[in-house]
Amino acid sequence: MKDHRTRVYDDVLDMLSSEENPTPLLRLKAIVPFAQAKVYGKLEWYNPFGAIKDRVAANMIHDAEAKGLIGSGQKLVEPTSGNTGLGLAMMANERKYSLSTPLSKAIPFEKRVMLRFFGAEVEELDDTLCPAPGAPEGAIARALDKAAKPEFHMLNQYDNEANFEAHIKTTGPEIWRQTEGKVTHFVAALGTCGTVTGNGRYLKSKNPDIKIIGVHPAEGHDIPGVRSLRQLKQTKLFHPEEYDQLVEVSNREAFDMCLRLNREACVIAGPSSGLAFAGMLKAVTDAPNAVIVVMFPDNIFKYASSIEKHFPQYRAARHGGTPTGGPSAKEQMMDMLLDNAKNTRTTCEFGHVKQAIAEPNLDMVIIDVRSAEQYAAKHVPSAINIPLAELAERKDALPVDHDTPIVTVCNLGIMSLKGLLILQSLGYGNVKSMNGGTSAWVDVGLPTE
């Protein structure tokens, strides 16, 4: 039995959102500074497994089944920043598949715990919040390695057109019907870009004048599920030529707006919702007849650790130590130190390193802090290799002069920040970490050794 009117169902998958069973559109008033425009949040945590990615997970599985790519007893592998993995895990349970999810240790621990609780095999790696396609030690590379085995299949949300087609089939038609065709602006945060591309294509097919606005975080952010502009260029579903505007929002702006959504609008929206809403306010001006729809991908409850990090005044008292699975005091301190190290005084771009290498009398020391194997495979020219774990012990390989300019490099710009902190603790006062690491270096076509 499936009755959307009474909301009585025989199967959990009958609850998936559709034009006949849409997630709610909520008009936001208290937090909106407009006198004429109407602004709505689309509340995607009303999907059966709690996020907008349920649509994508379901459509990718249905598409793969229809094409005969997967069947009974299938082993799935999928790199994830959390929500797609959670949706796939529950879909896999329903379909009697298994799921392996390589992911970043930077993903909020609540998501990592719940993925295991839902039955996924979770492998935690040093990667960015959204997996980086070119990272040899990252989640996408690990998933591709597994997918090469005959017993595994990778749906690949970063390259699978069934991702954005989910929104052409469901989300776009829902919005068009819910606004009675009056929507004038559609705003979404950018991650895999399935949401903005799919909804953009559907809505513009109904009315080419609808403005499609994509919101991305600044480089070095820690907002789960979204990508900076540099990271977006690695995503095959990113089609900026189809969008009317791209807007950048800082980490602080996104989390502050997340707090306001919860406090002032009484909407239990997560950090990427704060990002999208803050971007909307930057991009859209008040106008009569404007009807603005902002996507709110999921709720706040998966992000308690992120909230503690950005709003320490709300940190819960911990009796008898840190709860199992949560960040320890030591881990919280390290996170704080790494966050504080992400600034223009202690980091540099690859262009700075490229220019220094080109100088005939190079006095800069470039230290690659990855493993010897990763260094041997590919590294920035002139870089020497001192693995992070050996950095404090290999003083003989470090400059005698503690004022020597040093740049630390890794694959993504995460481990190199730790290297920077270690070198500073050893008394080196002129150290910088290269943002983006060798992945950014390779992305722009610079040579490696």
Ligand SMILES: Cc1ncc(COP(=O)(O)O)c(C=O)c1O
Contents of the next structure:
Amino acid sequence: MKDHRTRVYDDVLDMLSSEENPTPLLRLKAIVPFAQAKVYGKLEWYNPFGAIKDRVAANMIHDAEAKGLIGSGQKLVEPTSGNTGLGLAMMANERKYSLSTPLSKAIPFEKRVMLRFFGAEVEELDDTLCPAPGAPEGAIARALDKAAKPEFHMLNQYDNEANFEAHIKTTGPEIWRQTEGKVTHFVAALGTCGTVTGNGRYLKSKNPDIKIIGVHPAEGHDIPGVRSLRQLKQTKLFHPEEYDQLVEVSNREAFDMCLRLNREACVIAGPSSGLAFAGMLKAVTDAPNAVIVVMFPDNIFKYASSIEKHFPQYRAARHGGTPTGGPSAKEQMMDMLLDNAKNTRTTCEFGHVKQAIAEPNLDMVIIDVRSAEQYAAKHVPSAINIPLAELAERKDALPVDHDTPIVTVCNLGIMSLKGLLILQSLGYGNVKSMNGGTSAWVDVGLPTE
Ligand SMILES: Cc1ncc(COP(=O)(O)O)c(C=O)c1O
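May I ask for the structure of the form predicted together with the named molecule now, the form predicted alone having been displayed?
After this comes the whole thing, all chains and molecules, with the earlier chain placed first.
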């Protein structure tokens, strides 16, 4: 039985979204400063496993089955920032497959717990929030290693056309029908870019004048599921030439807007919805016939730890005053310090380091804070190696003059931020951490030693 009218189903997969069973499109009024334009949020947590990625997980599995790439008892491996993993874990349960997900420790612990609860084998790694393709020990590299074994198959949401095709088959037709073809603007936060590329292609095929707007966070963000412009350039489904506009939104703007969506619009939207909505307000102006659809990928309930971090005033008391699974007070303090250190005064891009190498009279000291083995394998030219754990003890290896310009470098730009904080605590006043680390350096083709 499958009756979308009464919403009675015999099979959980019949609840997947489609033109006949769309996720709600909710008109937002309280929070919208427009007198004429109509703004709608598309509430993707109404998908059966809780997020927009259920569409993608289902389509990638159906596609791989149809192509004979996977079958009975299949082992799947997928590097994921959470929602694709959650959708795939449930699809795997339904199909009696198994799922292994290498992922970054930076992903909210709620998602890591829920993935295990759903039955996935979770491997937690030091990686950026959105897995970095070039990171040798990151989630993507680990998944590729596993996928090389014959018993595993990697669906690879970063490179799989079934990702954006899910939106051509379902989300796009839903929006077209729900707005009776009147949609003028489509706005989505950018992660793998399946959402923006699939909906963009479908909606433009219906009406080429529809504006497709992609919203990305600023560098150093910690919004799960989305990518900064630098991270987007590593994603194969990112086709900026097909979008009308890209908008950048800061972490603070996204989380503040998320709070306003929940309180003022009474919509239980998550952080990436706040990002998309804030981007829409920057990109679109009021106009008589404007019908704007903003994607709200999932709800707020998976992000209690992100909320505690960004709104410490709402932190809940824990048993005996100690955390019961969330980050400890020390970890929270460290997170806060690292977050504060992600600014343009304390970080630099690789161009800054490249210039310092070309002009040795700048007397810049480049300190690679990774292990000796990682340093030996590949490092930025002229960098010296002081592993992070030794930085505070190896005063002999540090410059005598505390005003010497220093740049800290690691694999991805996370450990180097810790190095920056240690050096600042030792009294060095002119330190910067290189964004993206050695991986970004290698990705743009710069030489290493
Ligand atoms: C919460 C959340 N928001 C936004 C996105 C971005 O969607 P896409 O990967 O289709 O660009 C994702 C993707 O995982 C997500 O999980």
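Numbering follows the first chain given and starts at 1. Predicted, not measured: the structure shown is a model, and the values here were computed from it. Between two forms, the rigid core is the largest collection of C-alphas that superpose within 1.5 Å.
Please say whether, between these two forms, the C-alpha of residue 430 moves by 2 Å or more once the core is aligned. Yes.
With both forms fit on the core, has residue 406 moved 2 Å or more by CA between these two forms? Yes, because once the rigid core is superposed, the C-alpha of residue 406 moves 2 Å or more between these two forms.
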